[in-house]
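Take a look at this one chain, the form predicted alone, written out in structure tokens.
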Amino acid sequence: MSKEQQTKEKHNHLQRFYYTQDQVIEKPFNWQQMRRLLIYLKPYSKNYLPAAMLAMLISTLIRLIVPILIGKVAIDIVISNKNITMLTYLVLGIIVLYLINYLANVFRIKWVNMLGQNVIYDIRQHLFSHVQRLSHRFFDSRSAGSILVRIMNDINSLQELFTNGIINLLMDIVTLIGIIVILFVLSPKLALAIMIILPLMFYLTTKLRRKIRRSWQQVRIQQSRMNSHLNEALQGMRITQSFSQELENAEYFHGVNSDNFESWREATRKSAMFRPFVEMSNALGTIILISYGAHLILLGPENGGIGIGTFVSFAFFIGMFWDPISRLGQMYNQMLMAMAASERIFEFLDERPNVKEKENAYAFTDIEGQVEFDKVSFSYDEKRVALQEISLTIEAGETVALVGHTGSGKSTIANLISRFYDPVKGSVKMDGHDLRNVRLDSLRQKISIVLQDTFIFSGTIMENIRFGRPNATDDEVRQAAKFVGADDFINRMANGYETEVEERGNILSAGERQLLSFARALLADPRIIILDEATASIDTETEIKIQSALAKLLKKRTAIIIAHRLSTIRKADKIFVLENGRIIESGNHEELVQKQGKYYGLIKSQFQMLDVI
């Protein structure tokens, strides 16, 4: 297969992968969904919203009054009677009205922007807080990029709706109703003649609704795909460069970028069809006004016609009439975009954690640290069984090691202890309490986990160590770092504990990041510590330095160690050997070596000489 074919196949695979995650939502446009979105306005219904609406009503009322003053009053009354004094007062009055209109618009824009920004802040905060509480299964099936798109891009799509859209929608509706009422009061015949074209316009624009909505949903999906690929490409840049795959990566991105471009082009093309329809309606309305309006002027008011002042007012109002209709068309597009975005936002908000917390869940105040697995079975999906009726007991204060080949179920046991997942069958208990009956925060506050690929956040070294215990003092942070042997390399850095580690701790070596994770775990002062290949990234010399620290760290704490290094495993109170999700051997180091079973084989293959044992 050629490189071009490989790139194309990879692109097609990405399309299929995201199609299963972010399909276009085939739900009809409904106001119930929009009302759910508008609930976020409720906290501001007593300040910004009424103030903005009042300013909008004042502005709209002035815009409706001025054409009547110019047409009916100025032409039919003042000019007809040649009353210069009244004309002067009328001009001054119109000037004052325009000044009031200017001030009303200034405050309206200010208040709606404050309203919109507050609502967007609330929605984004709500979504992020909700996503943080979702179970690991949610993140297993979604890329970080697709989640990022919903928290950032999709919510940004709502900004125009809340900053201008809602108030402008109300203003345009009030304006249209006001204009229609005034036109029928001025001349029912002429008003009816002009309004006859509205059904045609609404019919033509309505035909596009479903297509436009679907196209904007497709835009969101393509943005999600592109952001996911960018996230992956940037994180894997070192691998890309080390294999000289920059050109292939660029070609692949070209395909993803092209799909995003095409989706935007299609959506904007369909959306752009609204304004030509409105302009066509405007042209037809103007033709009707001139032709039929001139006929009514010739008839005269006494014969059922209209005066010149009425015609002038009509001309003003017709010019004003099509603008709000045009904006309503644009507003509908905006609402379609908002609906497409809100459906994706609410899809996440409607997600419920697979690991559910009961309302009357038991809260740990303190724990001994005894862990029991009672015939536990677990699978990540239907095809992959991770654990098969595992039963084991870890006494409080014991150090237990889990060994076995990759995929044997070691990390799954650690995940179940932290209740990142719930078992399919059986139960996991801590101090006799089924974890499904325990509050998650009270459980996880008693556990610290150190992973092989530890995550370091942007910020200072001090902030990273303090992450699990934000109220710790600086001295406590330094003591924790000294305890695990991290203090030496920290003090050698330019700003010591205040050194910025950059994204994912890029300025630190793998071993230094691991030492920080040890300090972070120690500072949290847990009752249970889980070390998942925690010393894999530390060189032998450094590991020797922290062995005594680990002994102190694990003392009087329950420890679950997942590791292959003999130096860590041999001192464990118990060692469980796993294979294909089952425990096939258990005992301490000496007992398992004497059995010369699976554990003995693992040790022998690792060190390749019995003398080391």
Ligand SMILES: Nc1ncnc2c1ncn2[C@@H]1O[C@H](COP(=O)(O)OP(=O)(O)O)[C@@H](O)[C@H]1O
Second form
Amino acid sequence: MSKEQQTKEKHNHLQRFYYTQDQVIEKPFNWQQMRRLLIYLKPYSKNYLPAAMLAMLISTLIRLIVPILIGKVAIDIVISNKNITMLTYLVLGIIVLYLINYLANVFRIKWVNMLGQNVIYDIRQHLFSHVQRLSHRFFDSRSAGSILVRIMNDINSLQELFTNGIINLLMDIVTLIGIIVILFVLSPKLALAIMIILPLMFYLTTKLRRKIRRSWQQVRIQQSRMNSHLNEALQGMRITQSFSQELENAEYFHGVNSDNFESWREATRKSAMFRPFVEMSNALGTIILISYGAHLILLGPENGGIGIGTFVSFAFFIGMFWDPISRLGQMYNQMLMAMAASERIFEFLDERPNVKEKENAYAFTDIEGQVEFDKVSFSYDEKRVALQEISLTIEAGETVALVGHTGSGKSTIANLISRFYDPVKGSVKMDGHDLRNVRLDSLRQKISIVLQDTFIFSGTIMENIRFGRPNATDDEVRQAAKFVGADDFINRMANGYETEVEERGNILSAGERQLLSFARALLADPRIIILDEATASIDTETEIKIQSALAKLLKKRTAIIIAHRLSTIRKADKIFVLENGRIIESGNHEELVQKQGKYYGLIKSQFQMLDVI
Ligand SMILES: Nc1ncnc2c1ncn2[C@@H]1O[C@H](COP(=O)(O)OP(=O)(O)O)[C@@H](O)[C@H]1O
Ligand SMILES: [Mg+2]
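Counterpart to the form predicted alone, namely the form predicted in complex with the ligand:
To see the whole picture, the full complex is given below, headed by that same chain.
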């Protein structure tokens, strides 16, 4: 396949992928879901919500009263009676009303924003703490990126709804109903004449709106494609550069970028049509008002016509008419978008942890650290079996090694000991307690896991080690680091223990990160320690240096080591050899070598260090 074809292939693939992900930007209106969203308003139903509604009502009423005062009262009554003092009072009254209106608006905006921000804060907090409680299985099936999008973007798209949306919707409805009622009271004939164009208006704006909405939807799809691509491109930059794929990447980016540009152009072009359209309807209304209104004025109020004042009021109200109508359309779009966003948010909120804590779960107090697998079978996906009828006992204080080819189930055993998953059959016990009966936090406090790929959080080195035990003093942190031999390299760094490491710890070598995680594990002082290929990325020299530290780390604790190095395995009290999720051999190093079985074959092929046997 040529390079060009490859790029195109990748383009198509990503396009399919992101389209299916983002297609549902809108969803039909769903009352049940709306009700569920509105529940988030409840904590504010005694302060911000009623306050904002009151302010909204006050300013709406004032805006409805003033045109009547100016038209009907000032022109028809005061001016035609030539009553100057009354006119002065009227003007003063209108000034006062406008001042009140101003204040009401200031407070409305303030309270509406407080309401919206609080609700968004609550939803985000709720979602994050919920996601944090979910089990490993949930994270197995989703990328961090897709979870992030829900916590950020989907919640952001609810923001408009909760800040301005709901209050504005009420305000527009009240205004529209108010205007219609007033117009009909002032002059049913003229009101009817003007309302004739209303259905047409509504139909056309809805149609135009739909077009505009679709094109903005395209913009969002393009944007999220660009985001995803950028995210991937930046994260994989090192690989891209090392394979000299910059040109292909730039070409692909050019494609995404210009699609984005095109979609924006299209959307702004369509949106630009909307305003003139509203103004034209406005003009149409005004033409009807002037032609038919003038006719009614000439008839005079006595003969079923209207006064000049009524005419003026009408002119004011018509100007106020179209904005709420066009905003209502907008509001509708917002609702549909909120529907899609909230559906995705609720989907996460409805996830339940696979690993559940029982109602009557109890906390571990002191445990010795004996671990027992009783005929445990397990599968990640109900299709392929990861463990089959595993039975093993690890006595408290023992060091046990698990060996076997990649995929044989070693890490799975570690996952079950920490109860990141529950066995499908059989049970895992610690000091005789079935793990399903104990509290998760008390269990995990007793266990430290050191993985091959250590996660370093952004923060100082000190903070990263302290992650193992948040209340440890600085001295204790230093001691732990010294103990595992991390002290040397930390002291060589610019600010020693206070050196800031970025997310993922890019400035540290794999071996250094590993030492930090040893210190972290030691500080936590667990009863059980699991090393999952933890020394794989440490060079031999460093490993020899930390051998004694490792020995101390494992001493007096139950240790499960999944090791790459023969030197670590040899010292284990017991070795379990795994193949396809079964234990096929067990014993100590000497016994297994003597047997000349699978273990012997494995170390012969994997370690090629027969001289040390
Ligand atoms: N999160 C997961 N989801 C689905 N399957 C998994 C997951 N983790 C491991 N597996 C599968 O389970 C089997 C055992 O894996 P594992 O215990 O990680 O092996 P290893 O001995 O290399 O540590 C493998 O077939 C692997 O593909
Ligand atoms: Mg593994």
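Residue numbers count along the first chain shown, from 1. If you superpose the two forms and keep the largest set of C-alpha atoms that fall within 1.5 Å, you have the rigid core. What you see is a predicted model, and the numbers here were worked out from it, not measured in a lab.
- After superposing the rigid core, the C-alpha of residue 455 moves by less than 2 Å between the two forms.
- In this overlay on the rigid core, residue 305 has a C-alpha that sits 2 Å or more away from its partner position between the two forms.
- Taking the rigid core as fixed, one finds a CA shift for residue 385 smaller than 2 Å between the two forms.
- Core superposition gives residue 320 a CA displacement of 3.0 Å between the two forms.
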